[in-house]
Each structure stands twice: as C-alpha cells, then as structure tokens.
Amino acid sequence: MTALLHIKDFSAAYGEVPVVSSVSLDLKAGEIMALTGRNGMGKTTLLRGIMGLTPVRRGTMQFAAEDIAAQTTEMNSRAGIAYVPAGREIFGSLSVRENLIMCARGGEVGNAWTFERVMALFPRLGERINHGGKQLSGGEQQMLAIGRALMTNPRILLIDEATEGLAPLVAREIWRTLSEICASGMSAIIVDRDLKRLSRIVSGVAVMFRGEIAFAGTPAALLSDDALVRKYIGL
C-alpha cells in the first residue's frame, strides 16, 4: 500500500545547529505510530517539519503523493494535515466554542469531525463550552486542543507530548479519547513516552535518539528489550 505519508532522509536546523538528520519513515492510511525518545531529540522538530513549521533542509516529504516539503503550514493543514502542539497554544481569550467553530472545515459525509461529534468525545469541554482557554485546566486544554484539531477534519493527526504534565486521572481520559480517535480510522503520529499506553492504540514505533530513528518496530519489540528502553528512552 502507498505511504500517506512518506519522508526520506529528512534533515532540519536551527540556524546552523542540526537538530534532525536523515530521518526515513512511512505512515500508511488508517496506521498509528507513536514517536518517542529522551527529550531534545528532535521528535518536535520533525513534527514541525511534517506541518511546515520548521523549514525541510535536506530530503523528501510527501503526503497523498504530494510534494510538501516547501509548502507553507496554511497549505499542509488545508491538504489534511493537523498539529497538537506541545504547548497546546489555544487561544485564551476565546471561548471553548470559538475555539472549535473557527477552525472547523468540511469532511467526509457521515464521518465528519462536527462540533457535535467532538462534544460527544469530550463531554467535559461541553461542561465548559462558553469559559474562556484561560480558564481551562491543563487536561481541558489538550482536550480543546485535540478537539480543534479534529475539527479541520484531517487525514493525518500529529500529537506532541499528549499526556504531558497531566494528572493520572486526566492522562487516563485523553488515552481512552486518543483510542476512540484511532479506532474510527485516523492516521496519526503520537508523541509520548507511556510506552505501555501507546503500545494499546499504536501498531509501529520510532525511537528518536540525537536526532536520528534509533529504532522502528513493533511496540512488542521495543518492550521486550529492557535495555533499548533504558538506553533510548530512560523508563
């Protein structure tokens, strides 16, 4: 089957510091990935790069078998590309809905990301649906996050560090979210290093390590191997 996304030999820097160097990796249709490693390795990096933030140094980046690789971010989000950032960067003086609503964009008849669908996901943004993105909690901005993401109806949804920082509890309910969004079909790559509950929703890994893939596997594999996991990832 044809990549939706394919990248070969992907390098990226900040001024004249290298940050990413030479990453290959496929993503097919419907496929999960997680995308893991120490921090400062450079998994953001490629996230930026994949959605035009940072800009392509070197090699090849395609998605639906379209040169992207100079294409501005407004380009790659409208070609069906979506980006949870890190930092989440909702907009605080705007409320839950205007949050939603002003990034919604057409989808696929009957399986749409409708501002329904997505309070129907996320039950707890309905309980906050006119509080500003001040006045959320950190989990009920990923939340909001995640749930504007979806509303651009993407074919491809690129997660940074989904439970970071999150209370147990919290971190429970986005995983239980992030597998109903993989189940109806998403693409996606998610950055997280909660291998055991990304081992649930993910059938491949790639480990980033001084910007390089140190490894790309099955999540059984990395596992299995209690000295990679410490070596690369450090649990």
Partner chain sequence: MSTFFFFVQLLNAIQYALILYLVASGLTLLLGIMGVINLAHGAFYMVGAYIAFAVVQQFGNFWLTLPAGILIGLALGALIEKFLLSRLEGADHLSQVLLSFGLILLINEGQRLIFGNDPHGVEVPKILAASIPLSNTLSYPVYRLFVCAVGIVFIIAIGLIMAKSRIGMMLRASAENRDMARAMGIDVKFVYLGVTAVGIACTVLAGVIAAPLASVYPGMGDQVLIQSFVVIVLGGIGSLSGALVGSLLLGLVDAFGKQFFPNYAAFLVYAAMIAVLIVRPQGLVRSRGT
The other form holds:
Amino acid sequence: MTALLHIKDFSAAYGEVPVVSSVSLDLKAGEIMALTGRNGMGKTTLLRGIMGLTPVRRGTMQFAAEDIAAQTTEMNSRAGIAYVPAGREIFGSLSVRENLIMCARGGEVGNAWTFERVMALFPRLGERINHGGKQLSGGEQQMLAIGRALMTNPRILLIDEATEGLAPLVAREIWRTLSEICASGMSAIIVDRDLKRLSRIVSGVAVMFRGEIAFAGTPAALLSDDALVRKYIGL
Amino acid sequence: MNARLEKFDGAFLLLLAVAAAFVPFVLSGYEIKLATTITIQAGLAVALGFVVGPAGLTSVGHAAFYGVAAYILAMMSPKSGPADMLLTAAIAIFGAAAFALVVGAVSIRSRGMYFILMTIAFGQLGYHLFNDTGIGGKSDGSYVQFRPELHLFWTDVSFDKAPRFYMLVYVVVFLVVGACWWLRRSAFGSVLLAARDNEARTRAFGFSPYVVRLIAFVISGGMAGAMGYLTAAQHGFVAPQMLAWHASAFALVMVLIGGKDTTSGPAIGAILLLLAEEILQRWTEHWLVGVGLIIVVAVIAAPRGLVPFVAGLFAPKQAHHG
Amino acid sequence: MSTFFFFVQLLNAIQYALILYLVASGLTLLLGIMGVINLAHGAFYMVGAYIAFAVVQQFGNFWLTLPAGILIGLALGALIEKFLLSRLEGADHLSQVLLSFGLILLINEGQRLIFGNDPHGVEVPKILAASIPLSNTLSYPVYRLFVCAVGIVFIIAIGLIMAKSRIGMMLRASAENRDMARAMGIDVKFVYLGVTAVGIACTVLAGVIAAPLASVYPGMGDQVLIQSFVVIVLGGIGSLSGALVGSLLLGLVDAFGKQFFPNYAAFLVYAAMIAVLIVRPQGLVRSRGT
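For comparison with the form predicted alone, please write out the form predicted together with its partner chain.
What follows is the whole complex; the chain from before opens it.
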C-alpha cells in the first residue's frame, strides 16, 4: 500500500539558515503520527512545508500519489490537507459560525464533516456561536481551529501544539475529541509535548532534533528509553 | 549595500561628475540650459533618495520643500535689480529645512501608507497655500525678474550667462551629492540603516529612530530647497505646481528608476527620465503617455533600480542566493 | 440662512457623501484586503465620467452608461490586477505609489488624446430632469435624488454581501490573515482579482452617475482622490462602515465649507487629514471589512 503522505529528503530554510534538513517521512491513510521535540527544532517548519506555507528548498513531497512540493497552499487545502497552527490563528473578525461555514467544503456522503457534526463534537462552541473569534478563550479558540479544519473535509490533519497553554481540564477535552476524530479514520500528524496522552492515540512517533528526525518508531519504544526522552524532549 | 554595488555606485558617480564638468565646454545654447535643468533635478532626486533609501521614508511631499524655497526667492527678489544670492539662498534653504522639520516632526510618527498620505497632504497644503490665497501671485505664479548675484568681498558675480550659471549649479549639486554619498557611509548612515531594518536594536543602542529619521528628513528637505532655489533662479518663474504631489511623484520616479539604495542611482534616473521626456516632447504633444509607460514598465521590470541591476549583471553566479 | 437653504445644503452634502462613499469603499477594500495604495483611484472616477459622456454622445441614452461603466470598470480592474498589481506582490508602498502615478499619467493623457481639454456636459435623462419645488425660489433636482438612491442601494448591497455572504466572509478572512485563508482553501489570488475589479468598478460607477451633476473635465478626479483618502483615514483602513461615517462627515465639510469659506475648502480637507493623523499617527480604528 502506498503512503498517503510521502516525504523524502525535505529541506527548508529561512534565508541562509537551514531549519529543516533531509527529513523523510511516510504516513499511511488512517495513520496517526506524533511529532515531538524541543522548541525550535523544526516541527512547525515541517508542518508549514507540507501545507505549502514554507517553500520546499529541496526534496520530494507527495500527497495521495500527487507531487505537491510545487503546489500552492490553497491547492494543498483542496487536495485534502488541513492545518491547525500553533497560534490557532482563527479569524478574529468573523464569528464562530462564520469561521466554520466559510471553510465548508463537501466530503464523502454519509461521512462528511458538517456544521452540525462539528457542533456535536464541540458543544461549547455551540454556546458561543455568534461571538466574535476574538472573544473566545484559548481552549475555545483551539476547538474552533480544529472544527474549522474539519469543515474542509480533509484526508489529513496537521495539528501544531494541540494543547499548548491550555488548562488541564480543557486539554483533556481536546484530547478526547482528538481521539474521537482519529477514530473516524482520519490521518493526522499531531505536535505536542504531552507524550503520555499522545501515545494513547498515535501509532508512530517521530522526534525532531536540530532540523532532522532523530528518532522514529513506536511510542512505547520512545517512552521506554529514558535517555532518549531526556536528550530530545527534556521531560 | 554589498561591496560590489558600492564600487559600482562610486564609479558611476565619478563618471557623472567628470562628464558633467565638460558640459559648458562641449554644449551650447539650449543644450546647456537643458543640462542645467537635468543637473538640478538630479540633485533633487539624490536628496530624496537619501530619505527613501537609508531612512526608509517614502516621502511624496518633497516637492513642497523644493517649491517653498523657490517661492522664498521669488518673494525676496526686488523688482529693480538682482537679489543677494548668499542671503536669499541661506533664507530659502533654512525655510525649506524648517518646513521639513515641521512636516517631518508630525509625519514620521506615522508609518507606511499613513506617512505617505501625511506627506501628500502637507505638499497639497503648500500647493493650495500658493494657489488659493493671495500669497505669491495665486495660480499665475510669480516672477524672479533678475537672477540673484553673488556679492564677494571685492566684486559682484553675475550668473546671467548660461555656462556660468551651469557651473554654479554643478558646484552646488556636487556638494549635495557628495554630502549624501558621505552621509550614507558615515556612522549616521549606519544608524539610519539600522533604524530602518531593526528598530528595536537601534533603540537598544540608545538612538531614537524617530530623531535619527527626522534629522535625515530635515537635511534632505534643506537640500531639496537648494534645488528649488536654483530652479527659480534659472527660469525666473515660480508656480504652485512646483509644490504639488505630482512633482514629488516625478522625483520619486527618478529615485526608483536609478535605484534608491545607491547615491548615483537617483541622479542617473533623473538624467534618463528627463532625456526621455525631452525626446518624447519633440516627437509628440502627448509625451506624457510615454512617460507613464516608462514608469509602469520600470516599476514592474526593475523595482530595485538600474544601478543595482547593472551591478547584478557583473555578479558571480552563486552570489544570487539569499 | 433659511431653513430651506439649510435643507438643500444638507441634501447636497448627503448626495456628495454617497458619491464619495462609492469611491472610498473601493479604495478602502483595496487597502484593507490587499494592502495596495492606489493613487490612480481618482483617475478611474474621471474615466467613469468620460464613459458617461461618450455613451450619451454616441447612443443618446443615459441608461446605457450604467452597465457600460460597470463592465468597463470591472474589466479595467481585472486587467490591472492580472498584469500589474499581481507582479508587485511583496513590493513596498513606493512601487505601488509610482505604479499608480504612472497609471494616472496614462489615463489623463489618454483622456486628452481622445476627448481634448475642453469640459463637456452630460445631459440629465428626461425622466429625471424635473425639479421638486421647495419654496418660491428654491427647488431640488430629481436627478440628485436618483444619485442618492443609487448610493443607498449600493450601501445596502455591499453591506449585505460583506456581512452575510460567504464571499464577504472570505474577503474578511483574507484581509485578516492571508496565510490561514489560503490554508483553508481560499484562492487569495482570485479574491484579489475580484476585489480590484469590483473596487475599480465602484469608482467608475461613481464617475458615471456624477457626470450629469457638473461638467466632465480633465483632472476632475484629483479632489475626489484626496477626499476619499481622508475618508479612509477617518474611518479606518478596510472598514466600510467607517468609510460611510467618514464620507458623511466629509460631505458636510465640503458642502458647508464651500458656503462659509469658499477660498479655503481645499485647505480644510488636508488640514482634517493632518489633524486626524496627528492625534492618531496610525489612523483611527483598524477594523477590517465590516
């Protein structure tokens, strides 16, 4: 079976400074992968590179057997890649409802993400449906950012810093919905520092260190090696 | 600015200075007058380039400083004989710099498009001041009946003859361009660049970006005033249009065509644009169509300007990265 | 000043404000959504007036001028975005200022080439040629009421589109966060094309309906350009509701300023802009698209 997302020797740089170098990665349809590592190791750049927001300096990038390295961001979105950025970046001048319906794009009949289905997933958003994006709490913003990504009916979700800066109770809520989303057959790459929670929903984990993938394997293999965890993640 | 561009910049300036020195010996009559006009506009463009480039201030109001100085000469000129050049020039340049200080002090607090709108508004205010009110002869403009004379200790120097007036213009523009060249390389120029590229760091070094930019703006405004004074002396006539934003935009076009990040660029831009105008004017009454096309093509094709473009042609291949 | 006279001035102020709003809304959308400062906007206003003149002269029918103006405006805008503005992406304001200055020269000189320097008049269509008597000496032309009606229809239409339609949401999203809008699948290039086309068509339409009010002459867009920039600075970049408030304020300043200080009306406008920017160096509220 060919990979849904196939990345080989991907490199990206800001000006002269290489940020990601020679990263190779494969993700099968329906697979959930964790991407972790310390700050500034290139995780965000890798996700932005897949989304087409950071230009590919070198390497190949294929999605559903199509070459996407030279595609624009909006083409990637329409091909089925959705992005939840670290800063949430919801549209503050739009209401919660507008944030969602603006992004709506049809999906598979019967299994499509619709406004109602997103509302059912995040009941808290339903209470604030006509509020402006700016008025939401951090947790609500993250729910909206995930909901907005789902409204495009993607085949893969790229989630950067899934629970960063959220209160424990809210973070637990996000994890619950993420496992629900993942159980629906969605593929995803999730960036977070909470390895324990991540390990419950992902099948593979990749650790980035100074722009390269320093470890790739199962969550169990990573968690069982304290030296690795200390060196690359620093818990 | 990289070292190669700096070398090209210096070489172009030297070439221009040498070539311009030959003008009174090679050209005559109308051609000297044209060369005088072009040299003055080159000085204006270089002065403007100094705030657009290193200071990062897109002023669309520099014609106001140029025009105010011209009006000061017109208003100070007696009807009966030539004015005292040193006195009137000093007051005209001081007046232009003072106006630039007021405009800059208020405008530099705004950034980006607000700064642009602010400078347009001040320029238009100046235009309407002379166009709508009784000051300076309304929309008909005003005359400088006699070209000012230079009173030296033992004699009065008249500039009525075109070659001698050209030499005066040459010396003044040479001083202005030299000053801009030197300022770009001085410690002041470095602080200015730092303020443009990294405001926070400039503050950390103890400089106020606002003050540094304002100083550059006032210097440039005074220089623009000197050019306006020379223009009024050359043509013996001033009009409100000299201050309007269209005139400022023309000077900006010269800066852009030559390259705002160099000293020679704006001067070369002025020469090319004015020569093109001259040729187009002989050819058709609707020469502004040609000028409009030149501007549109220049903005799209070579936004960094001609001098950096030429310097780039001689660059080793790898140097293009980053 | 009699009550009737005051009333007529007030109507004139509102009517001028509505024309100004047509121009300023296009300008503010271009600035707010694309960050483009278009100094040629006034020249497009003049293009509209000359379209009205040419169409009435050729076909003798005023009603043709409206679709002609809108279509030509849309086409002009699309061409300018496709071949010029899109190439300036990432360039600074200097390039935008000079590109639009080049366009001003081209449009002004093109107008002189085709129509010459003489002012022209455009006849008011017969059905709107009447005047409503207000008192023994004062009356109000029906055509001015028609201009008001067009302006009000436009305000409602663009307001509804921006607030309620998905296109409006996409515009607001693109203005706020370009990269995230693209990541959500919005074709930002197409949005820019549409915004430029519609923005310029609004201005051309303003010129068309303004043509019968006064004469059609070279440089007639200069004053409108500067005034609509004042409107935007007053109302906040990208804000349509702000532009409406700004237009009404400026309409009042213009109508009553001309009565009380006939020599200094132009002065007042610039002074207003400078005063606003002195108080708020980065403009008033920077809200977008609403």
